[in-house]
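One chain is shown next in structure tokens, namely the form predicted alone.
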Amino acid sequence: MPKGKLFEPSTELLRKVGWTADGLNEKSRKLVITNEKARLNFIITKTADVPTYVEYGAADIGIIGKDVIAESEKNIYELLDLGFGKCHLMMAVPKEKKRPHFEDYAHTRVATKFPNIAEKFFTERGMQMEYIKLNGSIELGPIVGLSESIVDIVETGTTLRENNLEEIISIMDSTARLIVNRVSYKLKYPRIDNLVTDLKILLKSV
């Protein structure tokens, strides 16, 4: 379960079809939570960490925005769109540094927290850049002249709007999706399969 703003409706949503355990909060001290009665056992951990403990199955299944997945590279299964957690990979500049052609920003320093993302999207549009990977305040980037740029996640824009920031082109959609390891998947199929199907007629409920 990743901790931050995923945790309460993941944890929600799993609660509906039956998968929970007493004290599973993320302000909790235990690290792992577990239901014995349903044989489940909640792993709480930092959202970047989340694909990790899926592919090397120390998690059968996860949790996690589809920013993180590709970010992560990791050899996993992903099998559901949960539809929450919306949100947008973007690039943004400070405004009064605005240039008149986005190309113009070609061989200039990005500042982010998704450096394989970033990269991968400038280099489909032939754009050589400079990556500065930074884990928080990605914004401070530009305004003490670290970056010209930067990519980050956006979900109402406040952030960007405060900093005198604009975003100047859109990079990636993400939204919360259901993970599993690759072995996991098959040596357990029916009950994974069945909690796929759960959440999908949960969904569509919705």
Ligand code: PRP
Given for the second form:
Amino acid sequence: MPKGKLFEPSTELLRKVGWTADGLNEKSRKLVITNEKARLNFIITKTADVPTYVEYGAADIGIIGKDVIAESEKNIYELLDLGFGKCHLMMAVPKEKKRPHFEDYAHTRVATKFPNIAEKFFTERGMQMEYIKLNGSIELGPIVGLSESIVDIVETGTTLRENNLEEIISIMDSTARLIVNRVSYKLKYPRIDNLVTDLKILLKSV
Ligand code: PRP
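In place of the form predicted alone, the structure of the form predicted in complex with the named molecule is requested.
Entire complex below, previous chain first.
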């Protein structure tokens, strides 16, 4: 389970198909929450680490945004688009320093939590950039002169607006996905497949 914005809708969705446990809430400092009767362990971790736990099989399945999956470049299966957690990854710059063309940003510095996606995106467009990896509050980068631009997530647009930044190009759309470890998917196929079927039915009915 990912901490942060996806935690609540993820636990709520799983609860509706009977996958839950007493004490499963984000405020808990307990990192593994067990429902012995249902033979379930919920592992609670930082969003960026969810694909890692699943790739190594420490978790059989996980819920995480498409953006984080793409950035992690982990060897996992993506089973289902869960629909919530809608956002998009984009490039933004301070309004007052906007350059006439997107290409004018070649060879400038980009602050981002998503250097792999950003590098792929700019390289495909023939642009060499300098990537500065940040772990949060990315919007601060160009405001204090750390970078010319950012590559970051936009959900409501509030953070961009409040910091006088303007989106100049969209990079990818994202929603929450159900992911699975490749070996677990074979060994625990009936149980995982039942979960996927139940989730599909539930998602169609909303
Ligand atoms: C994310 C993202 C933006 C913000 C976008 O940050 O990095 O800063 O949400 O949302 P909005 O368009 O609705 O304003 P998050 O809240 O996850 O925290 P972070 O800054 O620590 O990454």
